Every structure is written in structure tokens, then in C-alpha cells.
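For reference, the chain that follows is the form predicted on its own, supplied as C-alpha cells.
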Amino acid sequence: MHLDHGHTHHGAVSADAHRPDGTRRALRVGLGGPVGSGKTATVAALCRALRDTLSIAVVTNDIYTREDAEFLLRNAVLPPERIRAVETGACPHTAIRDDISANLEAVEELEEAVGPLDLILVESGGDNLTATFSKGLVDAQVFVIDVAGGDDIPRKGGPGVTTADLLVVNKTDLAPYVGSDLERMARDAKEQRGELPVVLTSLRAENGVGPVADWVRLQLTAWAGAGAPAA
């Protein structure tokens, strides 16, 4: 299920949009959302869907472990040298919004080590509905929630839900078992986000990540052209 795909939304372009040689650097897409919403699974699915046609790398964030990076490595979604783990040591939003130095260093090192890259996915550690990324770190933001968290999550809003360039409502296959009303979630998301796009999906379904991958491709097309991500 999709809402409002047809409009154009121009995100902020970071000041360092070009490499020293003048070529455009990789598009950086941040993925945030609550614990257990399916962020790492979404990153893994995106890597599988895009890796044959794009040069991709991933930065993961965990507070004291490298669990998310290890999940991606175990599932061989990308070669090991294309995955970096950041241990934030504090609330996850601190490292993606307030002090982005560790993440910025990681993405820049990846471009230097395995570049040129088309896309870098930066996954936040699990956080609450206020989690957002600094514009100095990423060029576009995806926020992932799931139906098991309650069908009132879109109505509650919060910066992650209301301002992310794409909202993904994941695990729709669980809706009958947890009593979540998907139509209500879609309606509430529309009211909170206006024209910003929303995808309702299940990664367990065949090509469940397809709508998200299509959105990423759209961002890349705009980035390669004008440099301003589109939605």
C-alpha cells in the first residue's frame, strides 16, 4: 500500500556534496526507528535488492555492541569491507544528530577505502519517535515503524514519523495477530505527513522491500542529476 508517491520533495543537500576531484560523492540515506521495527532487516533487504546494480556500503550504530553489523555480515549482504560499525556509547540519536563525528568519519573512510560508491546506508540504533538525522550526516531519511508497536504510532507523530523523507510501516503481515488496523495507520500517517510518502509493507512478502528500493533509486536519480533528493 502506498500513499502520495507523485509529488516532488527537495531535501537539504549537504555542503560537502562533492569529492575533492569534483565528482559527486555517494548519496547517504539514514534509517531510524524504534527497537525491533525492522531497520536492520530493511537494510539487509535493500542491499540484496540493489547490490547488483549499485556500489553500496553500510554504517550501523549500536550503543555498546556491533550486533547489527554482525547480522549483516552473517547474512553476507555485502562484502565485509563495505560494512562499518559505530559503537555510540550513548543514546543512539546523539551519534546521528548531535555529535555526528564518528558516523561522518565512518562514511568518509568507506568512500576512501572502497569507493567510488553510489549509496551509503546509515542505520541508527533503536530509538524513539524523536529520532532524526543531522543534515550534515545524511541526505535523506527513512523512518521505520511496525504494526506490532501499535496502530496508534502514526497518530502519535514525533519528528521521526512526521518529517522523515519516507515512512515505512513494516510487518503488515502481523496486523491480524496484534489487532492493528492498517487502514487506520495509513489514514493517520497521511494526516501527520501530508504529501510525504508512506509505504506499508512486509519484508516477509516476495519483493516486500521493492517499494523502498524504488524510492531509493528515485533519490539516486535526483542526486546524480541536480543533487537534491526527491520523494
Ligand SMILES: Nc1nc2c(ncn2[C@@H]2O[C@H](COP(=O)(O)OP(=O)(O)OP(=O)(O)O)[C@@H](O)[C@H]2O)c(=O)[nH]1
Given for the second form:
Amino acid sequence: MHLDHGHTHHGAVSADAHRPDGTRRALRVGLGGPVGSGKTATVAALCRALRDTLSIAVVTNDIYTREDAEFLLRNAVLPPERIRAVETGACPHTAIRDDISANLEAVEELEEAVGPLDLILVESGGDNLTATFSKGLVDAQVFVIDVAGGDDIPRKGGPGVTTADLLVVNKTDLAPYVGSDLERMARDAKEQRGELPVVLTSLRAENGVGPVADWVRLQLTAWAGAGAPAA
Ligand SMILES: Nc1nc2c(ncn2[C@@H]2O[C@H](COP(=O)(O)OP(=O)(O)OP(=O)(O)O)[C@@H](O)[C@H]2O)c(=O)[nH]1
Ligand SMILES: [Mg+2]
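Structure of the form predicted together with the ligand, given the form predicted on its own:
Zooming out: every chain and molecule, the one shown earlier first.
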């Protein structure tokens, strides 16, 4: 199943913002990127930064395990009933791009169980540079890469790097140790992405997730603006 919202876009955000009863549904933000780049750490930090002001839930996608969900549970970033795990089997990108039914079900179950929600974060299983989310599953997507994966990744491009609504270059604290050139990464990313935003983060730093949290707040404002029911 592939639901494409097509024409009515307000920035990153689709205008199809309503529950069957006409109220605004939660904004769904997907987080994708290579294995180990810091997707789960970003989700955890976002929950801590935003949970006092927003009603949040999380869906994780793991290949064979529930490890990401268990990390979030162990670290108590949200109450357990707000976290769902989807086990994707062989290809994690299939579950976020082609057959999104298990993820949609998880999203809908969360809305039913703990809603009304403001924000649902959907973490993809770690994959290569080509994995992107279906627009039928998420309203905006974040692609997380890290400096330790090599500073030529932004230059290599790929749909995640070039088209994600936000590109996060994480683990900047490691740049001196792995010899990554942050300025070059930022410059290459900008070249690939034009006007689309790029942020550099270190989740080891105090409020390191701040730039991502700010971007999420902006998306939510756009989402609220897109929320008026069509006449
Ligand atoms: N030094 C440093 N380590 C980080 C940072 N962010 C995440 N990590 C560490 O990197 C490792 C992988 O982070 P995860 O958040 O599990 O990465 P992931 O993208 O969710 O990984 P998969 O789901 O397995 O693809 C963990 O040990 C994190 O603690 C960072 O900004 N700096
Ligand atoms: Mg993870």
C-alpha cells in the first residue's frame, strides 16, 4: 500500500492532517540512516527534550529484535505504553517504504491507546544510504548520519542525504578522533541539498539534540497551520 499525499504540501508537512472526527492527528516524523549513526539516541534525546510540553509516542523498527524499543524502555524516556516495536524481518526499508501496514497499525494503536498525541517518532532499522520513508507513513523525515561513517558521505549523496527534510550529522565530538572534516561535510551536504536544512549534533553534549528539537517544533507549527479542515 502506498498513500501519497501529492500536491498540498506546506514545507515538509502534508496537509492531510485530520482524524476521522475532524481533529488534527499527530505529526509523524521518521528517522532513518545507516546502522549505528545515532537514530535511537536522537529519539531518546528528543523524547527527553519535548515530553514535558508534547504528548509523544515512538515506533521502532528492528530487523529481528526489539533492541531499540528495549533501550528506550530501559532508559525510561517515555512510559512503556507509548513505545511500540515492529519487527521487520530481512529488509528494514521495506517496512517503512513499501509494505507500511505494520507501521501504520502501530501508529494507529498508539493513537488509540494513549492519544490524542502531538508527535509520533518512527525509527527505521539501520540501513544503507538509500532508505527513505513512504509519505503514507510519515509527514516529515530526518536522515541521521555520523562523522565516524566517513566525511565523504554527504558528497556521495543518495536519497536520504539529498531529500530528507532534515539531515543530521551526528557525533561531532568524534570528529577529531576519526579525522573527519566537519566544515567539508557541512559544505558537501549543502551542495547536495540546496535549501533543505542540515544540523551538526553531538548527543554527548549538554542539550546536544537542541537543533533537532527546534526543527521538530517548527514542523509542529507548520502542521498546526495545515490543520484547518478543507472546505
Ligand atoms: N560519541 C558519540 N556517540 C554517540 C552519539 N550519538 C550516539 N552515540 C552512540 O553511538 C552508538 C549507536 O547509537 P544508536 O542511537 O544506537 O544508533 P542507531 O542509529 O539507532 O543504530 P541502529 O538502530 O542499530 O541502526 C551508541 O553507542 C550511542 O551511544 C554522539 O553524538 N557522540
Ligand atoms: Mg537504533
